[in-house]
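One chain comes next, on its own, written out as C-alpha cells in the form predicted on its own.
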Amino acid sequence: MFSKFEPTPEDPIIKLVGLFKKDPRPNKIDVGIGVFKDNDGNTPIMESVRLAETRIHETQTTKAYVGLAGDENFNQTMIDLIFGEHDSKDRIRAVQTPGGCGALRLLSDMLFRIASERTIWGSDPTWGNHYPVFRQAGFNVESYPYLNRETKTVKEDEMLSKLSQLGQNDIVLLHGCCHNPSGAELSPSAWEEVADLAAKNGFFPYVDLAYQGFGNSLDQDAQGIRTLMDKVESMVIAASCSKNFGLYRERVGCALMVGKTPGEADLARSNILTVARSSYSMPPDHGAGLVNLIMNTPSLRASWEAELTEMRNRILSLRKQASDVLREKTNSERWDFIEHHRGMFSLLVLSEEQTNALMHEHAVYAVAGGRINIAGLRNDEQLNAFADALISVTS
C-alpha cells in the first residue's frame, strides 16, 4: 500500500533545527526556528504558568471530556483579551482548538463549506503554513503586495490598491500584530482603510493573531482586530497562546467567529463544532486550563503581564542593539529597519547563497530568504557575531 506514495520534501525549518542540532560549532547561533529565549538560550516556562500547574495538579479531580468546544470560560476569556471592552461581543463566538494552527485549518475547512469558490488573499510574504492549510482545505489562494523588499516596510499603498479590486468573492488573511515572517507593521491608519474597504466592497476578513503581547502591548496588538469588528459585519480570528503563554508544546488555540448579528455567530459555531468533530472531535484540555486559571486570578494574571512585558521588551531591546551595532559597524542606516520592526521575526531579504554562506561560513541558522528570529541572540557577545556575519555576507 505505501509504495505508492511518493516521497514529499522536508520542512525547511524542521530540517534546520536538525543540522543546528547536529553542528559541533560550540559558537552557534540559532535565529531560526520561532521561539522565544531569554538570556541563556532557554525557552522558559513562565512562572504564572508553573504556579497555575500546581493549583490545577492539586485541584483536578477528573481527566473525562470537556467537550467539543473545549474550555467554555477559556473561551470567553479569550474574547474578552482580544477584544477587550468592545460593547459588541454579544456577536462573536469562540472554540477551542488544539493550538493556533488548529484554528486556522478548523476555520478554513467550515469557511470552505459555504464559499469554496471564493480565493483566500495572504499578503506577500507570509507564513510559510497558511498556504498549504487553505489549499488543504480546497481554496485556491493569491497573494496581494505587502512588503517593500528594498526599504523592509509594507507597502501599503500598493496592499491598498490591491484590496480595493477584491470584492464578495475574496477572502483576505491578515495577521492581526507583529507580522510573519517580515515583522514589518500595518499603521493604525491602514487598518481603519482595509475595515472600510472590507464594509464597502465585502470581502471577507481572516485574521491570524499568533503574538498578542509581543509586539506594542496586549491592547495596541488587538488594535487593528477591534477596528475590523467596529466596521465590518462578520469575520474570523485565529488566536494562539503559544508564544505570549509560552505553552508551544501544549497547543493552545481559538477560533474566533464575529457574526452579523448573534444568530449568525451562532450559526458559524455549530458548524465549526461539526467540523471539530469529524477531525479530532475533542480539544486537549491542560493548557486551555492554565491560561484560563491565570487570566481570571488576579494574583496569576498581574505575574503573567508582567512576564510578558519582560519578554516583550527583551526582544524590542534586541532589535534596538542590532540596529546601533549594524549602524555603528557599516557606519550606514540600512539595517536600522529591524529596530522598527515588531515582533520576534525580521525577514532581511537574503539570497539562499547569503543564508547558505551564514550556516557554513559563520555558524549562523537562519531561514531561507533570510527570517531571523531576534530572540534568539543570547547576549552581546551572540549579537556582534551575528552581526560580522550578516556583514560578510551581503558586502
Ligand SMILES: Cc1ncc(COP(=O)(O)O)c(C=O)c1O
The other form holds:
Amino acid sequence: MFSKFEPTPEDPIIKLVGLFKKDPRPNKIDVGIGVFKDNDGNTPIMESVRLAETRIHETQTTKAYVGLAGDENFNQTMIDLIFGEHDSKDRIRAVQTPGGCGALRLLSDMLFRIASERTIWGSDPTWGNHYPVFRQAGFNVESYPYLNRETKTVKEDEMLSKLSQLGQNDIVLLHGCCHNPSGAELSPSAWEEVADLAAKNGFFPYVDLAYQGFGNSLDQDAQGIRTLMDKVESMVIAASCSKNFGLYRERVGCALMVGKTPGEADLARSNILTVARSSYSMPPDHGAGLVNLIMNTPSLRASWEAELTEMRNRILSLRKQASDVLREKTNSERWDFIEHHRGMFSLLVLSEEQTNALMHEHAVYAVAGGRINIAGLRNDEQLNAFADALISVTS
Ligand SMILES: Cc1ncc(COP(=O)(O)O)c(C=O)c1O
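Counterpart to the form predicted on its own, namely the form predicted together with the ligand:
Up next: the whole complex, starting with the chain shown before.
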C-alpha cells in the first residue's frame, strides 16, 4: 500500500533542530528554532503555570470530554484578552483549539465551505506553515508585498496598493503582531488603512495572533485586530497560547469569528464545530484549563503578566544589545533594524551560502533566508560570537 507514496521533504526547521543536536562543537549557537529561551538557554515552565498545574491537579475531579467548543470560560477569556473592552464583543464567538495551528486549520476548513473561490493572500514572506495549511483546505494562495529586503521595514505603500486591488474574492492573512519571519511590524496608521480597504472593497481579514505580549504589550499587540474590529463587518482570528504562556506542547489555541451580527457569528460557530467534530472532535483540556485558571485568578494573572513582561524585556534588551554590538563592530547602521523589529524573529535576508557558512564555519544555526530567533542568544559571549560570525559571512 504505502509504496505508492513519494517521500516527502523534511520540514527545514525540524531538520535544523536535528543538525544542531548532533553538532559536537561546544560553542554552538541556536538561533533557529522558534521557542523562547531564557539566559540559560532553557524554555522554562512559567511559575504561574506551575502553580495553576498544582491547583488543577488537586481539584480536578474528572477527565470526561470537555465538549466540541472546549471550555467556554477559556473562550470568553480569550475574547477579553484579545479585544479588551471593545463594545461590540457580542459579535464574536470563540472555540478552543489544539494550538494556533489547530485554529488555522479549523478556520480554513470552515471558510472553504462558503468561500472556496476566494484566494488567500499572505505577506511576502510569511511563516512557512501558512500556505500548506491553506492549500490543504483547498484554497488558492498568493502573496502581497510586505518586507523591503533592503531596509528590513514594511513596504507599506506597495502593500496597501496591492490590497487596494483586492475585493470580494479575496481573504487577506495578517500577522496580528511580531511578524514571523521578518520581525517588521505594520504601523498603526497602516492597520487603519488596511481596515478601511477591507471595509470598502470587501476582502476578508484573517489574522494570525501567535505572539500577543511578545512585542510591545498585551494591549498594544492586539491593537491592529481592535482597529479591524472597529471597521469591518466580519473577520477571523487564529490565536495561540503556545508562546505567551509557554504552553507549546499542551496545544492551546483559539479560533475566533467576528460576524456582522451575533446571529451571523453563531452560524460561523456552528459550522466550525462541525469541522472540529469531523477532524479531532474534542480539544485537549489541560493547557486551556491552565490559561483559564491563570487569567481568572488575580494573583496568578499578576504573576503571569510579570513573567511575560520579563520575557518581552529580555527580547527587547537582546535586540538593543545585538544592534549596539553590530554597530560598534561594523561602524555602520546596517544592523540597526534588529532593534526596531518586534517579537523573537528578525529576517536578516541571507543567501543559502551565507546561512550554510554560519552553520559550518561558525556553528551558528539560523533558518533559511537568515531568520534568527534573538531569544536564542544566551549571554554576552554568544552575542559577540554571533555578531562576529554574521559580519564574517556578510562582508
Ligand atoms: C506565525 C505563527 N502562527 C501560528 C503558530 C502556531 O503555533 P502553535 O500551533 O504551536 O500554537 C506559530 C508557531 O510557531 C507561528 O509562528
